[in-house]
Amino acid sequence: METKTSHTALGQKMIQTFEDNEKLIFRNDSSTIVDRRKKAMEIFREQRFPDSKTENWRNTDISKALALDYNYYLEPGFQKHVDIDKMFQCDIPHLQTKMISQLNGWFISENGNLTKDVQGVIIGSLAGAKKNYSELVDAHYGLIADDIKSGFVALNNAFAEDGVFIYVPDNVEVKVPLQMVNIINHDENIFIQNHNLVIIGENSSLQLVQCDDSVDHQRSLINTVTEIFVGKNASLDHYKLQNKNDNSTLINSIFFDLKRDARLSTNAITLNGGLIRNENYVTLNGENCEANVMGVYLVDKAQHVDNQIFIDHAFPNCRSNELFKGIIDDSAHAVFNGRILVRKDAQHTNAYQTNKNILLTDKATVNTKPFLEIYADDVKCSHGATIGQIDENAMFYLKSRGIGEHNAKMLLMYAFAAEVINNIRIEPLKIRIDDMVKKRLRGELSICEQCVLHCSTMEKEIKFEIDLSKV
């Protein structure tokens, strides 16, 4: 039987493990960073853990997962040495990339805690790099995930200990893509917090995947924080896979700070989860930045998935498109929260947002609020959400060419999420993440004998017996 504590519990733990343990918190900071630790934990004393009275999360109730009891580990809960190969493997056929793991939160490698290469890419643990590359360090960590936007942040930024450390030199291309796993395997409920940094030198580009996995069905409480820095005319193409278990709560949250002429392309990608918060701050801050936010969500049973995109346009020339999509089956629930800031000065702006949703049953729900906050007058901006149900026009003609209403409506439902994942420009990954929805659509991730959408990793064709010429 689950311990249970209030929410104010919580969070009165966790300032009391900060007070109780600060020197070991602190073992691989500089002053600078032990500052803004401290800065961050004070920040945490007067907000606390969000609640339904907090206006950007009135939609999401975190009280649930707030008030298990939960195991908070200051260093490793494993030994030194693990097989992560023998826990997990990702099961991308032709996916060409380097592997990062980080296992319960902490970066986990047989080569050390941090490797370059003869380009100058430095790859690994950000408690390593906060030993052997303080300086850069210093100069990021903490920076844009601002502290006031979310109690979550703020103690995240006071208590992270680990997390994965990338550094991106000037006029570097990474040629293979970077392959971020974090992977909860614990027989305990477990709280974790690990912190990612990434620096993009100038005129540099990067191809990132981030994944969340669980290998077990353990209660969880992940509190991700990515911060980002793209440097001047460099490039970042960035996808965010989420398949957990049904007894995770994921807050993540990912800042992008984009210089002048930088480009961006994310995606995020939720097949499963409890209840999954993703938080994508992206901030043009130069001129002709170029930023796509994209996601599609398939949820279903009590699961809860819950968007917010903000995208500062602080400087004139730039442009930013989001596109999100959902379907949401049985008792899910979805929330859709966009905005746009277009500053004073921010003159010649592109903004488009959409927000697209499909409701499979009576009982599936979903909060949208796109909006934009405009400040410049010579702006082109847009934005839209719709929410409803299958065509039945385009479900009629589908069953009248022989197609079942079972199939039809498989047929349909991927049309409508293929418009996010056709967005995915590594080939095998997108191979991988069509079949995947495919697969997700057809029922959590099993095989129907006649379904018309044939994933390509499937060993033997299933065929389809219905008359083509009518077709």
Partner chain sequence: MANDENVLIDNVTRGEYKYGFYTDIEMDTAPVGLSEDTIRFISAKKSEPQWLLDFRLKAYQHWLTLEEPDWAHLHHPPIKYQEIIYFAAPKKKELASLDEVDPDLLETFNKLGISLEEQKRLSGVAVDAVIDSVSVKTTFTKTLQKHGIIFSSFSEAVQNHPDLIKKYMASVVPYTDNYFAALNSAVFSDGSFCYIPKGVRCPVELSTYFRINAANTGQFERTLIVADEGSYVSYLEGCTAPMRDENQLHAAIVEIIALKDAEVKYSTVQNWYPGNSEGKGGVYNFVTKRGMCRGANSKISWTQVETGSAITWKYPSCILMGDNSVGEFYSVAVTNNYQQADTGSKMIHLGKNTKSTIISKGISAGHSNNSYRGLVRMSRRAENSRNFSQCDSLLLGDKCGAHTYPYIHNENKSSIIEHEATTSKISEDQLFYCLQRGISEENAIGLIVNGYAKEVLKKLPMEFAVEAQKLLTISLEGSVG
The other form holds:
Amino acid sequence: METKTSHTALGQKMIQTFEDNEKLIFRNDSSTIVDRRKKAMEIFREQRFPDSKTENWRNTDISKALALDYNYYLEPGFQKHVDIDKMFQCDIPHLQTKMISQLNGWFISENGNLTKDVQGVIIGSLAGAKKNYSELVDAHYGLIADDIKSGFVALNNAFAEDGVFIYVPDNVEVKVPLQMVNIINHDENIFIQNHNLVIIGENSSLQLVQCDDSVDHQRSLINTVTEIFVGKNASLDHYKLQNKNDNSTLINSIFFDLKRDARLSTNAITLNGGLIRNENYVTLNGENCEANVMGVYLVDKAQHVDNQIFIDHAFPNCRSNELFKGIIDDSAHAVFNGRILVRKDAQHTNAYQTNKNILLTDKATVNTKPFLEIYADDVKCSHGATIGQIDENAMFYLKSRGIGEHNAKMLLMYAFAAEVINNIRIEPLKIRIDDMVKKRLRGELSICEQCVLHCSTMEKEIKFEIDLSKV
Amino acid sequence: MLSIKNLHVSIEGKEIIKGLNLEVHPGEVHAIMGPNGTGKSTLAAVIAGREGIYEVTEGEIFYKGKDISEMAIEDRAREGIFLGFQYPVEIPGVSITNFMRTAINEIRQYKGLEQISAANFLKDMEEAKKLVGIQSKLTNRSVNEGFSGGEKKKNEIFQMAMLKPDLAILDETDSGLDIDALKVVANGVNALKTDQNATIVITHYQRLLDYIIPDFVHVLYNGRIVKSGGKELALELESKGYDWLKAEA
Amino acid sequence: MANDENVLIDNVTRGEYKYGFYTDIEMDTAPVGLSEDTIRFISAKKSEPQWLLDFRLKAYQHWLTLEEPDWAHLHHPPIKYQEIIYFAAPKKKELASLDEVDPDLLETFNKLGISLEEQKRLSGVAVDAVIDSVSVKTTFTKTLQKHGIIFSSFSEAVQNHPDLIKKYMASVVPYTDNYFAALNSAVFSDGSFCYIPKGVRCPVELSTYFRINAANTGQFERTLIVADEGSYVSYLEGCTAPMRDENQLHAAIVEIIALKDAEVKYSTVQNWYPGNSEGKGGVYNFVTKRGMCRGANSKISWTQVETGSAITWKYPSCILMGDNSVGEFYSVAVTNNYQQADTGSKMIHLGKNTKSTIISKGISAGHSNNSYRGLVRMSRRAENSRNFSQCDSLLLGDKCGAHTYPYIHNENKSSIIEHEATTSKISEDQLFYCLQRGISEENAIGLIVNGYAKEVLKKLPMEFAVEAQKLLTISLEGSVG
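Now that you have shown the form predicted alone, what about the form predicted together with its partner chain?
The complete assembly is shown below, putting the previous chain first.
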């Protein structure tokens, strides 16, 4: 057994904060939630923050981020003069979404913004939902975000006050995509823990865009947990856009629970970030589910991106398809851990897992661990992983058609990433991401204009000299 | 030799064969024709004993006077039933020589015979190869792996020559063959014919029957044999198509 | 090849573990348990020089500080290290000729199908037989001596070639490497040593047979192979153990050093007693095998067929240090009943233009669990290097598990790593095809599995390939519903 070191200073501080502020932390809670928080705290005391000895964290060094001194707020207390409307303005042309905005992990006005439309769709703050829809929250909150997954999840379950709450009743097709934006803007180092809860009823469908952006240059540590319940025969189209400053550390754990005949498509697009850790847990919790779990990451400088994807085939006749692609530049470091578990009775499972990486420099590093754990025999499972450079034969082919080195490289990198981007089913979003990726590949995304959704200036469409559609 | 009475077969609850009767005697060649999806391959698989998706819901199959409905696939094969596959499966890493040697020895063991000597086995193999014009050294090739369509079909007839079955069922052995390969396959089948064995040729095209002359032709449509006749029936089908039979059915 | 295949098919028998007999030979044993005294006892028995005793004691002290590793996908009750006998040797030694070998022992080897006489006369394979940790006979010594090849028991080599042992022992697997390597370094009793001089191509295949005979005995042998510049050797290792209800521990070390332009081919057919069909008994096989391609253009190739042992924990590895060096790992691992295997390879690319290949075929049946675990690492210096890994799993039955745990690390943009894996069950269509030709289900599975594993089996030397194919079929017996 590994010997546990003592708690980090931050861990100690959080334990103390919890002990000293129970009343404040529990202020919106039902007794069910209070019990869950206490249990989560117990597990955090035991688990601690992960360190280099934690198996799943061997290739991601979180110690530097944990060593900083952060401000932690148990209440929103906005002091800053920010023009919220301007900041949250989305500039994607033709993208019609309903925006759900958070600042530093809090709703702008606590308990506010809780709306219920004619179809019965409830959207708003989690803190508000705890008061107004406590039965719904009690029946879901903290149920699939398993405390033992990591110290971060446990700590979030213990502390989180606010976040986004979305409830879609049975038999409702939500026509307009919902867009969750969490803007980090603070003039000191800040530690944020928010918790999102999304419940989709039977036969319903939802498109959800989850954006993490930062507009400042301060150090931030963000520990987000999102729980998403996809009901019987329901469908969710989910996008995660990450565009953080180089000083931020983002731990993003998402738990998906799919009931019988449910369909999930999720795409994680990481364009920039100091240290980003995405943990995706997908449980196929009924027969005939389908999950497409995709991601693309384009990292440079000293950035670090870590995707942990766990797909649990708990029932027969389900399909999962996992595709993650990365381009790693400068001295950036990319980590991919995929784990597909096919349980004993999950016969007729089809599961595919692919991770492909291109290294652009000799300082870039990739670690990939595509794991398969299979306990049923009538299955078709495969995985593949490659780490390499741009295909020389393809380069030669393009050059022989008169395309210069630089453009040939851009084209091939773009084509490499496009396999994931083409899965984006919200057309304006796809066009926008497509542009962002092209810009990103050319190194034209500076930190001040990197924001996917809230730049003050409209971006011009990026065009290569060559018609990409013919490639 | 083979007697099928009122056979009903379903695949996943859908009835494919709906009361089929067929009598085959030693020395006869039967052709079963019919449009796609009428149950021809299902019939072949069921005679060979394939289970899984196939469910015999009613009727009997007698072979050499015995009801074989409970007989295992390999025992039916050992009793002399051979199925020439429409789509022979590839078995990577298993050489044809090893495959055939295993099969022959198990059949011999079943019949209480000694294992075949290496010399006799090699002699038989050379003869069978000659019959279907296989030149390559089969020892180095895995069963059906990397074979062209024609080679796969020739390989089926080669195996038939090695195993010398009493009842051979050739399921669409002619499909995907050019005329030369078709002749080779047909010549093989004809050469193996005796007055003791019988052959059922399942085909979609009349073409094969120019080379393998059937004693009886049956038309299978919608799970039943809707018309039987002599070899002239095949020609009639060739000129008229199947539509006129649909009306009769 | 047809004939060999025919021999194979003819020989496939239906039987339980056929090497499960026990031979009653007079033994010299150490007291039960592990302590510095045990180590001194072993060292004294073998009249070892002080430096080797010191090495053992250092390893023991280090071992005391370690915890048994628990990261593998393996479950077993705790191993009681104080209840194991760490040294057991047949009493008669110092044999001048085969005539002097204990007749019971000869009978043992005859039963194993490796009569020393036969081997000597017919196959031209030089055999070093290790029974309960002590090398009892090395054949063919004279022929080898003519080429300057040293092939002897480890203990003899310590006496006769101390400089070589001192120079190379623990240079690839230091005693600090892992828990079981530390244990072996402390208590190893014997093993084989082999040195191929510069430019020599070893004319025969060298072979070691390992057998655990005595009860409650652990086997801790050590093999050291040094291939000097431009030399070549092919080395075979086989192993069996009696059927016993208790679990027996085997913790070996194999070290290979390939200098410039040298090539070593190491083949294993591992057939330790796997336990009975209820999972009782069987050997715990914790082995550290590693080769170092120290010189440029050197090559080390591991081929393993793993059918035995209740638990297998081994990762034959290559450290590709020399530029243009090549590492290969070909593995077939079969688990049936309650067997557990966690096995794979490590390819560490340090030199430029280095190449490695991993081909792993796992076959699980019964209630067994079969895991591939492998690491491929390209260092910054390893320019233009390549790895290709293919790890396939075949499942027979719905109570077994097949797992794939690759660890892939690349820090070099000019190097390429490719990993592919599939998991599936045996094809219904293939089975039907075989059955339709009159082949029984059991033999059909044997055929298909052997075909599936062919890519690896063909890497084995002939004598071993035939045996391995038989083993594959036998070890899957009873796996069909």
